[in-house]
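One chain comes next, on its own, written as structure tokens: the form predicted on its own.
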Amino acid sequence: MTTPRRVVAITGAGGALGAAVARQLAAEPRTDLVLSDISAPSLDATVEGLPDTGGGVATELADVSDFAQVDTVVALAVERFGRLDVLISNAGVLSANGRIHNLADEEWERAFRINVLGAVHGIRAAVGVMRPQHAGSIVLTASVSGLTAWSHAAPYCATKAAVIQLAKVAAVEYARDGIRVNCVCPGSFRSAIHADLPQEAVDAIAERHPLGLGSADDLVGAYSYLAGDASRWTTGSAMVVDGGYSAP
């Protein structure tokens, strides 16, 4: 009997994280991707570093802030692969650096439609293809800072603590519906957000990670495990990986 394929999305695959978790789980065995970000350079990137493994690889644009355009990766996924298996809801974006009282309304919303929203928008697009299969693994990306305090991120915060609460609500909601939703929480992780900042920040931020700064190649054993049958019984988790920020 020949073992099914593995169909996974991502969103957000263009960046430094959303790569790292493409050449992963393009590397195991069996796995088709379906790739999404909203700069074509940037997934062309990622689609380029793949492993070159076999597994099938399809591409589409969206901004996760808008349901109709994630909702048109999934279809892609069953249009091309034949059903969805896993989504990575892995798009986000960081907040303005300032106080509470100095951030505009643009700021709060940019920073919900984004991260929450684009959480939101995958799950009600995923479940609709999952649901009829009663199997499935949804996996968002949070991030430490909705378990601490960030000064001066605060929109930041916020939203990925949301995001934190949604997959442990979306867990119990669908977990009937054989479908189960976790999400990662990354510490900070060298990036290209780190490219412009002096290196004293950076010295700044690595001495909060007992650890020391990691890399998103440090972070894809979470989203491998989550996305296999090994966490067949794990869902409404908010598995942190930190490199010990969190700690103490």
Ligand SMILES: NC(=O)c1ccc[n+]([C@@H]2O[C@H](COP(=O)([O-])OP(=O)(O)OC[C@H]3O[C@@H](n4cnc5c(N)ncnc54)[C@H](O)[C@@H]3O)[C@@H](O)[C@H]2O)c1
The other form holds:
Amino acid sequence: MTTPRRVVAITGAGGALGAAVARQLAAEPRTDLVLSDISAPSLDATVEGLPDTGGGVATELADVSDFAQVDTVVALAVERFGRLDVLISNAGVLSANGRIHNLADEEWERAFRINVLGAVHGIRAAVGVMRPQHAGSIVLTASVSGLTAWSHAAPYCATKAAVIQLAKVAAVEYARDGIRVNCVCPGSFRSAIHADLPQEAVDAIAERHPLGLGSADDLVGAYSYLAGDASRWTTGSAMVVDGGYSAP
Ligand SMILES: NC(=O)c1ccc[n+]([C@@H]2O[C@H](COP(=O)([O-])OP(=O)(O)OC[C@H]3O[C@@H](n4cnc5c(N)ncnc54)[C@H](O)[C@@H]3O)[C@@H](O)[C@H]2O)c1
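We have the form predicted on its own; now please give the form predicted together with this ligand.
Zooming out: every chain and molecule, the one shown earlier first.
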């Protein structure tokens, strides 16, 4: 009897974290990937950086704020590889720098549409395939900003807190369907998300991490664990991987 392959879909796969997780999971046994992002050049760069392990790779451009586009990503997994075992809902954006009274509704709506509704869309699409399979693992990317206050980033903090709660409720709702739902709460690591921040702001963020600013590769172990069978009794967890940021 041949061991079945594992099919993993990742949103935001063109970014620093999505690409690092894709590289990690591509290197694990019997894994096929469906990689998705809103940006074609970023997605292409991720595919070029994958190790050549013989696993299947399919790509789909998708805006996570549109359910139909996320559903197409999941449908591609089924069409190309026959199933979906793991969804990593990772696409996300930082909100504009500003205090609450200075941020317009449009800024709140953008953050909620991408960070919260994007994760909701991922769950909705994935459970459509995972419930009939009676198996699946969904991993959302939250942030330590969903647990601790970051001044001038209220929409980001509020949306990431919502993602943590979403993972918990989904874990309870879908446990009997054989589906686990967890989230990772990263501290700050180098990526394009900080590109618009002034250097002194980045330095101040780094200063607040006892182990220093992270890199996306520092986070892949958490995703590997939550995606895999080693975490088979873990659901509803918010795994903090933050270089000690939230410890004090
Ligand atoms: N970098 C950090 O310090 C940090 C810390 C905690 C959490 N996070 C979270 O990690 C995740 C990945 O971020 P990153 O740091 O790798 O940033 P990144 O900007 O490198 O990657 C984010 C990716 O999401 C994509 N994206 C943006 N809007 C999208 C949309 N509407 N639909 C589909 N894709 C979209 C972007 O094109 C990009 O490729 C995000 O959810 C972010 O909030 C980042």
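Given the structure is predicted, the values throughout are model-derived calculations rather than measurements. Throughout, rigid core stands for the largest set of C-alpha atoms superposing within 1.5 Å between the two forms. Residue numbers count along the first chain shown, from 1.
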- With both forms fit on the core, is the shift of the CA atom of Asp203 between these two forms 2 Å or larger? yes
